[in-house]
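One chain is shown next in structure tokens, namely the form predicted alone.
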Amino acid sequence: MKKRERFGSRFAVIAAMAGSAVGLGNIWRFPYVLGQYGGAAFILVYIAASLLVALPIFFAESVIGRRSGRDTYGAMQLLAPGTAWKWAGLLTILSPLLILSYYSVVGGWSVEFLFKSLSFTFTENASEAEVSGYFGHFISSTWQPILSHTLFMTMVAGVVLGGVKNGIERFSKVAMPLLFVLILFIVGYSLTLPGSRAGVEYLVKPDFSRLNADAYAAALGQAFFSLSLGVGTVLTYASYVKKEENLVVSGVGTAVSDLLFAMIAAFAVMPAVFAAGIEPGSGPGLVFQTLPYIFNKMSQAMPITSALVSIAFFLTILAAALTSAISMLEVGVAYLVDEKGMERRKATLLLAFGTWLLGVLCSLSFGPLAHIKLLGLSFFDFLDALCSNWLLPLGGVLFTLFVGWRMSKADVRDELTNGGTCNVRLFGLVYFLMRYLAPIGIVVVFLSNLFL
């Protein structure tokens, strides 16, 4: 077998894994979810869920990936030969490709809105009604969203074609610092808006009366999905991590980066939402429907500044979408390269075309194919529900059960402590969380998707 590429440094590992985790979910999903469940109180629950449940699952995937040095299917074949665990590996090759098919459509929306910001569509010579209605008009059309979806997938494939070091690592080491700089710039602008103080108070003053069973389940689900768990991306990236790298330090660094970015994104969005007098729990349209309206409204007093912030914001969304999408495509590419001996170029183009084709159907489900339903859902919503509610939790619980109950404790200890040279005192706690608490947490997410 051809020698596998490796990430070149700890910073490269954290940048790539944090890039996989930091995506659209941090910028558009987290702000509106916390808006639905009371702000600051939800944040506290989310942090606890991230550290106590999501992070141990992250460790479990990392252990499998580095121990095997293979793709998700090859890892199960190597660590549990001749067993049914190989099907878990195949599942987590299919899941990220299905997610990417509709995720890239949303990524295409960020491409379109960035272009519109660059042409000052949201800040010059446009009425508030035109700006507010643009999103619905755009996604229901035929060719514009497909073109944007195509551009997005082309960018994703271009990075993956470069390989681990020259593609993924190089892009992540630039994109992640840029993401933090851009989002901090937006925070600075957002906090200067009249009325923004109410948004800040919403994020720092807990109202525990807003917490209920739905809120706890939502926080756990957000933590789980924010770190890209259960789809093999962490496992695949961990297979490129050198043996001397500290998995616990890299995992904590990734989780903290993801949490920090989510918090910063909340402080970028919520003050602006309150300044504009918009309901914070208005739902998934908060970014693509609400924020262009906010930029348009603010341009009346600060046209140049508002235009620059609009550009920076949608550039941030695009960069975040790309870092996550790249990791999803890499899962399938690693499988074809490792197990089928296919050249990276051929594997990348083949899978990129397949996901693009499926994405076209997802895009058209908002317009010409909106009348076609699968179990009462549009094609886009059906794939989203299938992956989010079923495939991701299933993949997550399989990984944690494999590490906690199938692998030997000695092998797990060897990986997490680098042969007993580090993290020895922490191992008992981490192992307990992986073996018991994490699987229970995933089952809670799974049941909440069914009944709440």
The other form holds:
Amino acid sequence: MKKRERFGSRFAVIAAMAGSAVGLGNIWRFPYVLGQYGGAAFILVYIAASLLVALPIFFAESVIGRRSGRDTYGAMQLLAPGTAWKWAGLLTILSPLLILSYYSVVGGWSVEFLFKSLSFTFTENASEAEVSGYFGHFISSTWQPILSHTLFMTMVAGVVLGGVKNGIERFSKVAMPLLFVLILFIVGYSLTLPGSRAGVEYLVKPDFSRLNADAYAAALGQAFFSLSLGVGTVLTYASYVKKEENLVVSGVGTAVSDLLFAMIAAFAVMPAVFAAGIEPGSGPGLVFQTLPYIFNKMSQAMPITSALVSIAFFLTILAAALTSAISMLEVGVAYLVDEKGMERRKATLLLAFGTWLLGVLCSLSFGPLAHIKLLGLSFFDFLDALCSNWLLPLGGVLFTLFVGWRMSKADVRDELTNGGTCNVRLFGLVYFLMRYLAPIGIVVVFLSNLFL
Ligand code: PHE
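Got the form predicted alone; could you also share the form predicted together with phenylalanine (PHE)?
To see the whole picture, the full complex is given below, headed by that same chain.
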């Protein structure tokens, strides 16, 4: 078998893992979920969920991935041969592809909005009504969003074709730092808007009366989505991590970058939402409706600056979405290459095409196919609910049970402490969280999704 590729350095590992974690989940999903559950108090619950439940699962996936050095299915076959665990492996090859199909549609929206910014559509002589109505008009049309979705998927496949080191690593190392710079720039801009103070207060003054049981489930679901957990992404990337790398350090590095980025994104978006007088709980269109409105308003006073900021903003979203989407595709590609001996090129094209096709249905479900409902939801909403509420937590619970209860404690210790050379003191705590707290936390989310 051809020698498996490895990430070149610790920075490369964190850039790729954080690249997967930081994405539309932070910039598009976090602000609107936060808006639906009432601001600062939700943030506190989200931080707790990320550190106490999500991070241990991140470690669990890392352990399986690096221990086996294989794709999700191969890992289960190697570490628990001949058992039903292989189904966990197969499930987590399927779920990231399902996510990718609708994620690519939203990625396509960012492509479209970037083009619109580049052609000054939001900033030059457009009326307020045109700009704020643009999102609804665009997503419900037939061809345009499919075209953007196609462009997005082509870019994703292009990077994955390049392989781990030349494609994923190289792209992430440039895109991630750039992303931080761009988003900080936008925060600065957003905070200067008249009326933005209310948005800042919304983010820092907790109002616990708005936290209901639903909010806890939403916070955990968001933490899962945001850290790319339960779908084999972390596992697959960890299989490319060298033996001497410290898994706890790269896990914490990734989780902290992801949290930090979500917070920064909230400070970029919420003040603008308040300045625009838009309802923070207004749902998935929040970012795409608020920002163009703001850019349009500002262009009356500062045409050039607002055009540049608008370009920077949608470029940021696009770059973040790409590094995440790449990681979703890589899970399936790794499987076909490792287990089926398929060429990387063929595997990438095959899976990209399949998910693209499913994505077309998601895209059409905002327009011509809007009347088709599955369990009362449009196709897009159905897939999102299926993945975020069910498949991610299910995958997560399987991985942590595998590490906590199926693998031997000695093996887990060996992997997390690099044979007893690091994190020795921390191990007990991490193991406890993986074995008890994380699975229990997830089961609570499951049950609350079922009964609330
Ligand atoms: N974490 C990514 C984001 O925040 C989404 C993602 C989910 C990526 C699952 C990979 C796997 O956008």
